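Next up: just one chain, as structure tokens, the form predicted alone.
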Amino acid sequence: MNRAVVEGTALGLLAVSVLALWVRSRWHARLESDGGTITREGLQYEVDRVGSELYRWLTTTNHRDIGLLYIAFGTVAGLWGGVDAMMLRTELLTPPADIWTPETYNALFTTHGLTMLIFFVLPVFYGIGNYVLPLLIGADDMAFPRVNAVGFWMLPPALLMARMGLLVQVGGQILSLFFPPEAIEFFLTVREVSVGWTLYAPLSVQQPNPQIDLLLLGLHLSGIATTVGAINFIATIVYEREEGVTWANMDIFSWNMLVTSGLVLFAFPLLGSALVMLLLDRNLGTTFFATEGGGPILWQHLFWFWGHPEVYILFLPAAGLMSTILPKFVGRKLFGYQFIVYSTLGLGVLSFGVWAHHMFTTSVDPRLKASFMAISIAIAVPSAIKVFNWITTIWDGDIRLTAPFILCAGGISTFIIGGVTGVFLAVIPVDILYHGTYYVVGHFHLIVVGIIPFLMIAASYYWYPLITGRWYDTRLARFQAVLLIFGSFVTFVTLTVIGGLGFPRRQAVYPPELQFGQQIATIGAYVIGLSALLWLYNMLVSYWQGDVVKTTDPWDLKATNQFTREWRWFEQRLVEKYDIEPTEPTSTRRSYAPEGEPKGFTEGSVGNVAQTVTRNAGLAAIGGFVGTVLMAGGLGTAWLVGVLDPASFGEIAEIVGLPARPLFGVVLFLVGGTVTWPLLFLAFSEYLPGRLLFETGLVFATVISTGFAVAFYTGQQGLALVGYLGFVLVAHWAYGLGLSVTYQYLESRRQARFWGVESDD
């Protein structure tokens, strides 16, 4: 298949769909006093309005407008890179390279990596920072508004240069219909770069594709734009804070943007220098990366001196958003503010001391490797401090199950798994073993497709009322959040597992016996793609058709004293613009009061005993079903990796007198998970340890997991036995959490309705 035609068509369909949504929503949103008839004057008005808006967006220096431009640009780049990902995952559905050629596959993962890392993540975080950071610190605007605009407008041409190969190929396909090949030789020569996103020398020096030069120029231009933006953030935070905003009480997101900008100042100029050296080697015959000069290893040193801090440049803004958003939906202040600030600074410093752990398989001196191994392990400490503080913030909190909270919880989960698997890669012998496998891909993507995009989307939901003055579809948002987390786990945990089994990465062709694992990962990737489209649809349609925000405190933050500066700005705007009275809470509290929540299934019940038992049994059954579905993910993965024998389900069916078929066993398993075990939990929950219900659920799940482990054991030995027990325990914890959290959520909704109090979101 022709990659240029397929990708161009996919991007074209996306663009047409967005345009159609805009036209449709605009049509429904406009006043129809004339009955909706299109008139010449009406059409001219629309054209003039579009022209006026276009001029404003092209010339604006307002920080909020620039922020939205950054977000829109990053979204476009993310969708473009996402299409690359879907195409390369589609190729991996089958062992041979029968959809794309191996060269096209190489080009896809090259452009996917560069587009996502350079043009998607940081522009989106710059956009969020541009919009909310001045509001959070009480500044009127960014320190240098014009420089801010110039910095943004460097990015679109940079992206076009970096991805020019695809555009030229599409142009060549069209021109070939009208001109002979010799007349359009240039269009038929340029190809997307296929040397890998790390651009390793000597391959990147010797390959004749002229698109490599355009790519290097595009990356260099984007580096200048990124550095300019970082200088602006630093100047704004240092000089534009309003009186009363000190280093000791500045919000965590601004702290993280400050440290991120500092990293950019040290990392990106070096990348720019290395790119210029590579350009000179390719075009002027210099020998920076030739054997007679610095050698190919020099490029790896320079690249990874930028590359590893780049990981934290991408991660720290997400961590700042987590620390900002999470407390709002658990009703507690952030636990350990100072330690989170110190851990952020620690990550910033240590991130420049670990670059060579990407080079353990090279000829670097083993004594130097050992020092980098030690620092790479040590950098896990400040990351763990953050995770500890986030979990402690949730602990005993008054959780509101909104889309931002779901994404925060999912982000912590993926970060823990991605972080722990990364610690193993810091150890030289383990890294040498797994360096060329999908284990690295799974670990890395659990971070960059886990906590980072999760918190981008959580921020879009959290600040959507502030930015647009409207509500998004909250039910669709929760579904989309769950879908994104589910797809990420299915895809990247599977890749981690098959990588741990030795599956090599970066290959379009692979052994047939590994096909099933690749197919599972590809299905998970499709789920991620679907969730991204649902998010885009929700954002666009809600902008015109969402419910108008009618309160100055959309998230009820005043009740927990978390009504921060950006929301005070929002309130002031509503009061001045729409004469809306400021919303005041019925009561305020410092933090969550655990005595107000039911601790057991029978406390706080209303009605007679029979009604109470029936109702609680029904709620428990729903919780049991949710828990069973979550549990099925863990057990299904265990089956896929070969540590759980599906035939054991048939033996369970045989025990109760049914034919020994796995299907009957699965049905019994579902019935038991939905009816039997929830009822047992209902009966014994008050006698199990745990102050909160989810703690009790974890204890209950741990206890019953021992019975499952014995009943379904089929003689696994060694690592297979360890994997079997691990999957059984994790799957049962998922069941316990699903059961208890779902039950508590439904019970709180029921009590809210009974007492006449509307629940949030």
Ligand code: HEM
The other form holds:
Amino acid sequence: MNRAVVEGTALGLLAVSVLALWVRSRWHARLESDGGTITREGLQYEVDRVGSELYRWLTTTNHRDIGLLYIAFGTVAGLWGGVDAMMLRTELLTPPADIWTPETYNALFTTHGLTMLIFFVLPVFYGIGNYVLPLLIGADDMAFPRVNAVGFWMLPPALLMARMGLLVQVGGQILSLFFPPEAIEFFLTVREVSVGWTLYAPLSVQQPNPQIDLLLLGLHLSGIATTVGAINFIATIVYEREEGVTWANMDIFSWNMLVTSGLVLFAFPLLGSALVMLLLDRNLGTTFFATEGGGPILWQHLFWFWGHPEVYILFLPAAGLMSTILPKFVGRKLFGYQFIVYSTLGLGVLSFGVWAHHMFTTSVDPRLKASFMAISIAIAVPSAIKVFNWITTIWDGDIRLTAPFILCAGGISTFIIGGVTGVFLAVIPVDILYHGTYYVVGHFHLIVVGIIPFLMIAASYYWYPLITGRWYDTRLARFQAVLLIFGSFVTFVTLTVIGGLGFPRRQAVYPPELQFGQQIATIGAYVIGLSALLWLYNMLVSYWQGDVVKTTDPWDLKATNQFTREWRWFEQRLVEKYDIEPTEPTSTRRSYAPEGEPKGFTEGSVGNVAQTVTRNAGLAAIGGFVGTVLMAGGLGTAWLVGVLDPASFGEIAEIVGLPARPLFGVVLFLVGGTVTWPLLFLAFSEYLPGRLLFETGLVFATVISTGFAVAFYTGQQGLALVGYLGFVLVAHWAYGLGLSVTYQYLESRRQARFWGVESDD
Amino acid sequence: MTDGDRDRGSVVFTYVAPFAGVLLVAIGIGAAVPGGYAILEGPVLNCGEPTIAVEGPDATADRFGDDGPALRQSQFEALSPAEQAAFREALTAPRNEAHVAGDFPNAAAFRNGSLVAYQGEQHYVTTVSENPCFQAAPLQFPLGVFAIALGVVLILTPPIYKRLVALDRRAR
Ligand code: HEM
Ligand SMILES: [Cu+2]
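Mind giving me the form predicted in complex with this ligand, seeing as the form predicted alone was just shown?
Next comes the full complex, and the chain you just saw is listed first.
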């Protein structure tokens, strides 16, 4: 299949959906003000508004605006890399490389890895940092606002350069409709890079694909942007703190951003140099990484001297968010503040001393390797300290089961599994076995799809009221959080196990024994994808339609003395803008007033079973008829698909002594559905579980579906059997719902008439 | 506090059902996308036609000059018509690749790499992709679509549930 077209379409669809949501919500907002007529002036107004907004966003130097720009950019990159991931996992549904070619698969995992690591994670954390860090330390803005804007605006061109291969390929597809291949040779030659995100020499030097050069330039540009941002964070934290914010009481998130920025300062310039050397090798004939020159292993040293600290650059902000958010939802102060700060500093230093653990399978001197092994195992200690502190913070706490808390708890657990599997990899003999297997993929995804995005999303929920002044849909959020955690566990624990069995990674083709495991991992990945879309939907729609925040302390933090600086800023703003009274803790507790439990079908004013049956047999028959029609739809589809044999209907006719003709069977079926079953239902509904009538209906339908499934079974096997059972069950649910809902509907109209008269006097 | 409010409705219809729905949608996508692809693939794409790459004489000499590995040799004229056509096409294509559409008697040799003499010059030829046709059970697509549809309904149960509860109240 053509990858460029598929991926282009998927991304296009995503963009169009977001745009449609936006237009719809604007439309709703306008409906209220002018009754919904489109006038020329109205349109002109909209265009002007978009124009001036665009100008503002392009030129802003406000740290909060830039933070949002970073977050939006990171989200786009994350979705792009996510589409790559979905395409990877789709290929892996079957053992041969029959959906994409192996080359396309190679390109997919390369661009996926790079997009996620470079353009998704750090931009999002820089965004969060830009928005809340100055508020947390009481600064007016970042230290260098213009540099801040420049740093951000380097990223979009960097991403475009890095992913130019896809754009060029799509362009080539379109152009090839109009031009002969010779005229557009360039477009047909450029491909997405397919050498792996680690860009190992000599392959990355020798592959002719010009897109590799563009990628290197794009990465270089993004490295500059990252360094510039880090300098800004350091200067802000060191010089712009409000009076009273000292090193000893600064919040953990700012501490972690400080250490992260320090790591960036030492790691990224090195990556930049290595990239330039690679570019020179490719284009000017230098021999830094040639076998006859510096050697390919030199690339690995330089790459991983950046690469391992990069892992902590990605992880530390997430850890900072955890230490910030978790205590708020367990009503306790973070346990062991000092230990956490020291462990963060320790991680920062140690992270530069372990890079060769990525090179245990190379020719590096074994004595050197042994020392790297020792430090790699030691680096687990500071991480373990963090985990113990987090768990102790939760211990005995007053847990509030909100979406941010669920994500924090999920993040701790994926971090534990990801971390422990990582310690094993630090041991040379184990790594030599598992280096090129899915065990590695499972291990690091438990962190890069575990704690890192979990905490990003937790932060997005936690600060949503602060940023937008509105509430997100809290129930959807909790649901989304559980889905995300579930999907991640299913996918990546499965991959770890598959890898533990020794199956190699970076392969589009794999042995058939593995198919079931791969399919489970793929289904889990789709669940992750769906939950990401739910998150996006929630963020966008709540921005226009969420409930307005009416208190200055939306999370009830004053009650536990955790009303931190950013919320104080929020409170002050509300007070100034809307003259809202600052909320006091006691007044924020809403009293808990349980609603009356819904009553059973036959309880209450309507009367007992017998009365109901006699009075309502007619209603039930109508309901039964509606249900039967719905059910026939389901069964008809099953017959069309070919999982239900219509001949089996003849058999019911036989049972009652009529000729075995499907027509008779169908008539009998209708009569049964309209008369017999509804009456049975009314008679038994009291004894079936379910508080509401439709629940009872569902239970009833499920019970009779088992009988149906046995009676009409005609020897279906495998998929056909699954389909048969599925359709039978759903058709019966349709019946049960049709019956009970129609019944209730008619009953409610009857009641309305009845009570309508009564309430008049 | 809003987020942590204890849920007073049905756990089954507010959380379990949509959860099962998402799972069903995920499984449905896993079945329907490849299933649908298998249906489309035959008429739309050239599956079953392996791609070969043909290197020019210079690159070939670089690789297999005097001390290179010994490969099977063959003459251009001895190739099947489909192989010949693909060979010529690949020679001029931007990426030096082309599909073999038809009889492919030298498949095994090309898969391992092979030298072909054409107009007095040696060319290195390899199969770079087999482009196998994707196989899927015929039921996979319809059942996948069914699972997606059912999943969507289940995802939408919470609002539907609210309506049904309201209806139940009115009926009483
Ligand atoms: C929806 C979630 C994700 C899924 C389903 C997923 C899936 C995959 C798959 C299937 C591979 C290729 C495995 C192989 O054949 O070796 C892969 C590789 C990789 N992924 Fe992910 N991934 C996800 C999210 C992420 C995130 C968030 C990051 C980073 C922040 C990430 C970083 C990487 C890296 C670095 C590689 C290795 C690329 C290479 O081998 O060159 N992934 N992922
Ligand atoms: Cu490392």
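Note that the coordinates shown come from a computational prediction; the quantities given were computed from them, not determined experimentally. Numbering follows the first chain given and starts at 1. In this text, the rigid core denotes the largest set of C-alpha atoms whose superposition between the two forms falls within 1.5 Å.
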(message) If the two forms are fitted on the core, does residue 14 show a Cα displacement reaching 2 angstroms between these two forms?
(response) no
(message) Rigid core aligned, does the Cα position of residue 723 differ by 2 Å or more between these two forms?
(response) yes
(request) Superpose on the rigid core, then tell me if the C-alpha of residue 681 is displaced by 2 angstroms or more between these two forms. (result) yes
(message) After superposing on the rigid core, how much does the Cα of residue 700 shift between these two forms, in Å?
(response) 34.6
